[in-house]
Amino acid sequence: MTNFLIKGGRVVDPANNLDGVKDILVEKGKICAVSDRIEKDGVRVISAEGKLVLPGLIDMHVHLREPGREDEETIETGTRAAARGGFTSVACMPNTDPPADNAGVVKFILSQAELTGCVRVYPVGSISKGLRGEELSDIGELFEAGVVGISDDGEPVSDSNLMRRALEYASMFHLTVISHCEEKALSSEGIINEGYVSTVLGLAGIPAAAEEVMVARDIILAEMTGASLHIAHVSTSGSVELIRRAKSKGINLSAETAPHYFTLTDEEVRSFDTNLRVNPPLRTVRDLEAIIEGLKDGTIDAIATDHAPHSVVEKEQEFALAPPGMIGLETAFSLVMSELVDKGVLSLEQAVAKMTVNPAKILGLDAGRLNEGADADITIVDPDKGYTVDAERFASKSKNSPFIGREVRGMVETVIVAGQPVLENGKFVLEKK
């Protein structure tokens, strides 16, 4: 294991209210010292002058597709994409094939991550067996196997009593329930956001109420049970307001959104680019503005990618037939820098918190901080380096991003996981952790 000294970077660590030029000494995989000036003989020096030195980014919502859809993504390619985007930890959703509704699948994911992954992988177990929303998974078994939360992401838990029981059982193990809020009776055969654009294009719409009805229900159940509830991929102004009110009442609640919900609207769908088909769908300018305000005032705690790889064959169909989802690991931080920090929506410290310490707290991870004694999970970024998003540069197995060709800034240069460099100067130097 390499010992090294990171010199002269701007260290931004919201967990420790730290923002200033510092040196960081790493020995035996741990952060040994963070100080204004550190001198140490016999260790390798990594110069970070003019760079941002951040806690390793955490994405609490990704789809790695393995097992079952290795044609779209694998744990190996997905974690490489994560490293390319500056993430040292990812939480993977359970809608694999077979789903992560039992200890065997969870242990397989952890084993594959150990064998082929280059960042930390935290499995999320399913709320219900087979993601069918009919019978609870054995949450105790999933907890013992190593899950950090439970979710039926991709499918809502329509049965309110089942959701109540999930919250109650999860709280026994101090697990967060991550809710995919969608009322299927309202979303039905919808393809894009219901509104003016869907009418003009002649595409079936998904009303904002399809999300908001379930957000409201789950907030009520969270208040009833006292359990920890997390609302995934918030996309509407109504959802933001419901979450804001619930938090003001002290309900044990957190929420995330994804970069596409604060950068894109349903107006973009006029291009019929199938990479713009996501679930929940891209919403209106009003919704986008509400998401931005929710990020700004703290209503939305975390920024996650909902990285959803699909093959070229799947996406090269007519819009209504293409599966929903876009990849996001490799563009997320640059979009946050370009669209939130540069535009004054969030300070750099606030933005970093939503991608480090906040998701760590929600999932109960000992991560997202740079204090002495912590694991050396570190991301170094050149904040001034602009670039054009290029599909040929993606480490992901899939290329379904609507941001290809977009000009952004903030190039991830170096990623260190448990004291081991994975990426240096934008190039992979370690195939697995």
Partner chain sequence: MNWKRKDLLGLEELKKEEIEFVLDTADSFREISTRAIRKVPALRGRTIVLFFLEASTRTRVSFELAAKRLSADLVNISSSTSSMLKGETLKDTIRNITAMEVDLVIVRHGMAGAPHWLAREIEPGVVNAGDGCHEHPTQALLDMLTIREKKKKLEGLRVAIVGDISHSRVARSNIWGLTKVGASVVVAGPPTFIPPCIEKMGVTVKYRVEEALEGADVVMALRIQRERQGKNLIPSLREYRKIFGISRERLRLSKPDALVMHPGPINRGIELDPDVADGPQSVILDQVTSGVAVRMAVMYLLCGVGKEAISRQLSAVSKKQKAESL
Second form
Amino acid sequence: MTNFLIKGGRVVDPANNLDGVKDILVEKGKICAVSDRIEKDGVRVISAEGKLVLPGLIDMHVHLREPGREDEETIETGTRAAARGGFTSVACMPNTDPPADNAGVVKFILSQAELTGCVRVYPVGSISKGLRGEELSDIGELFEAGVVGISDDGEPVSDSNLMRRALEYASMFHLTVISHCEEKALSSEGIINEGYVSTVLGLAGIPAAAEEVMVARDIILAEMTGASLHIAHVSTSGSVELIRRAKSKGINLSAETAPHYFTLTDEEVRSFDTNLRVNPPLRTVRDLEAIIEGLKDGTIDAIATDHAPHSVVEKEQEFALAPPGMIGLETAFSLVMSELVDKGVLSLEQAVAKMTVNPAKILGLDAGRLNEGADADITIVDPDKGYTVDAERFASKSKNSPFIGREVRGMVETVIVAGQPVLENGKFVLEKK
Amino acid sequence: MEFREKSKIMDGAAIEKALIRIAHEIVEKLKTTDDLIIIGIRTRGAYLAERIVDRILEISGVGVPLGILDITLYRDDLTAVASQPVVHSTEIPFDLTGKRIVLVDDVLYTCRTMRAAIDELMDFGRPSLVQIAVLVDRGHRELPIRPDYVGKNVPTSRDEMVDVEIDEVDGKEQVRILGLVEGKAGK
Amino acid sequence: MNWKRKDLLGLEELKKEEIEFVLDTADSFREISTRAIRKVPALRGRTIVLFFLEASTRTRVSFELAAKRLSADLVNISSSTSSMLKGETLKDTIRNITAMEVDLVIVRHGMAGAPHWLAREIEPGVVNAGDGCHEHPTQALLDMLTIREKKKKLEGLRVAIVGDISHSRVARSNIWGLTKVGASVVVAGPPTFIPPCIEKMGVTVKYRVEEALEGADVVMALRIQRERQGKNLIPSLREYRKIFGISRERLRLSKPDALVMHPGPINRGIELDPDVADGPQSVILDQVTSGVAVRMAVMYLLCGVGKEAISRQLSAVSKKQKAESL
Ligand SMILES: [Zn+2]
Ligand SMILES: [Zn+2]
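Next up, the form predicted in complex with the partner chain, please; the one we just looked at was the form predicted on its own.
Then the entire complex follows, led off by the chain already shown.
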């Protein structure tokens, strides 16, 4: 384990209200010192002048597809994609095959991450057995096996009583329940957002209400149970409003959105590009503006990617047949920089908080900050470097990104996980954690 | 490509005279106007045919039926669609079987238009005779087709153009030979 | 203007001039169907594929007839004969079609956007013969041709479209087409049949059929799919007929010479009463005739443009020929 000194970078560490040019000394995998000027002989120096030095980014919502769909992504490729995007930790959703509804699968994921992953992997266990929405999973066993939250993501928990019990039961382990809010009876056979675009294209619509009805229900259940609720991938203005009101009432909940909900709208779908099919669907400009407002005022705590790899075979189909989902790990940070920070929506500190300390808090992780003594998970970014998103450069096994070809700014250069450089100057230097 | 006038070979009076002569020749050569139908090829041929019908009426007192052919759909160069205005319909509201037909066009050149016209005509019945009348025969035939009535024979070279203008379409009456402007010949 | 498109995917993207160009061309093509020999050699040696992945006899037959009257060679792939049923993807089928060196593909598909995707993937031109609930451009063009023939104009007419607008590609294409040429369109149906924000397409919405019919020059009824009942979009066909069915009496609200249209097949006694469907104001059979002319025009124009590159090379020659023939 090498020791090194990161010199001259602008350190942005929202957890410690820190934003300034600092040196960071890393020893034995831990952050040893953060100070204005550190001089030390005999350690490797990483020059970070003109760069941003951030706590390693945390993506609290990804789909790594292993076990089950290793043709689309594996823990190895998914974590490489994460590293390329500046993430040192990812929380992976349980809708694998078999699903992470038992300790065995969770342990498999953790051991696979140990063997092949290059960033930290935190499994999320399922709420219900087989994600069928009928019986609770063995949440205690999942907890013991190491899950950081529970969710049936991919599917909503339609049964309100099951959701109630999940919230109650999980609270015993201080596990957050991550809810994919979708009222299936309303989203029905919907393909895209219900609105003018669905009217023009003749594609069945998914009304905003399909999400909002469930957000409202879950808020009521969170209030009733006092348990910790997290709303995944918030996409509508109504959801933002419901969450804002719930928070002002002091209800214990948090929320995330994904970069596509503050960068794209359903207007884009007119191209019938299947990479734009995602669930929840891309919404209207009004929703996009509300999401941005929610990010700004803190209603939305976290930015997560909902990285959902799909094979070319599955995406090269009729729009209505293509499975929903897009990859996002490798574009998220640049999109946040280009669309939120550059445009003055969020300060750099706010933006970084939503990708580090906030998700860490929601999941109860001891990560996302540059405290002395903390694990040295560090991301160094060149904030001024612009580039064009290029599918050829993706480390992910899948290429289903609608952002390919887009001009963005903010290039991840160096990623350090537990004091080990994984990525240096944009190149992988260590394949495994 | 840019063209410039080389010479004017017919004016309005000359065109009129040529058409009167053609009308006379038709009546003379075919002996009677029985079963005679004049069919013009769109666009200018149609108007010229109409004038010939008028002249025949003056000469013989008989109103000969007039038909109009649009040969666009019979052309062998469909590829030109993108550079063409809208297709017009053919107006031949009678059976041509057993009829004697004079096809009228403004210029006879490669004969491809005429071939298309003859092909189309055959889809309207089985005429007993088909003859050709043109205002200008400029030579360079590529098919074994020969005119029966010619307003004027004009020897031309292949890089020249014969430009026929008539009142109904162009607002003036003249036939000119246009030559390529030197140095502006594009590929 | 000149025709420049290789594909006809919808009327949304067409300009007013283009719509009128197709209608004018179709007008000229009507005459061919009245000849002793109902055939012209315009598309001799061209190959047209009819790729129908959704059952439809009338549209297929109309395209087939149109292709034959233009002397094109025709290949018919319908869902029952297609290997797509055996799990072949649309993409494979597309690749195979392309390898066969065809000139034009007419595609009918149950899902919106499928022809658009096909058009991006293959070189030959693509005609959308109906994609899901999205567009059915040739149907709207034939409707417009029929109206224009009967009314001698389209601009300023009031057209009422009654029925399940949400699930109707015919309605969508007609709305685009008719509003572009200056007709005013009123749509009517129960709110469950009216998709959100449809006013933005330039139409007026009425929930009472009587208000929609009032003063209409054209009344277009849409087929009510029987399976809509089960989805709670309407309580019953009986109730639909009662509230929205077009009867002789209701038709009196529109202009005395109003045209009655229907894209077919008709549920007689549901959306249209039999005496209206078969009455003197009905132009439903004229629509069928117009269909062949419109499809001939579309095939002719798209086939002619497909090889534009060659045409550019030949432009020197064709200019001279034009000077000769015009
Ligand atoms: Zn989800
Ligand atoms: Zn997800």
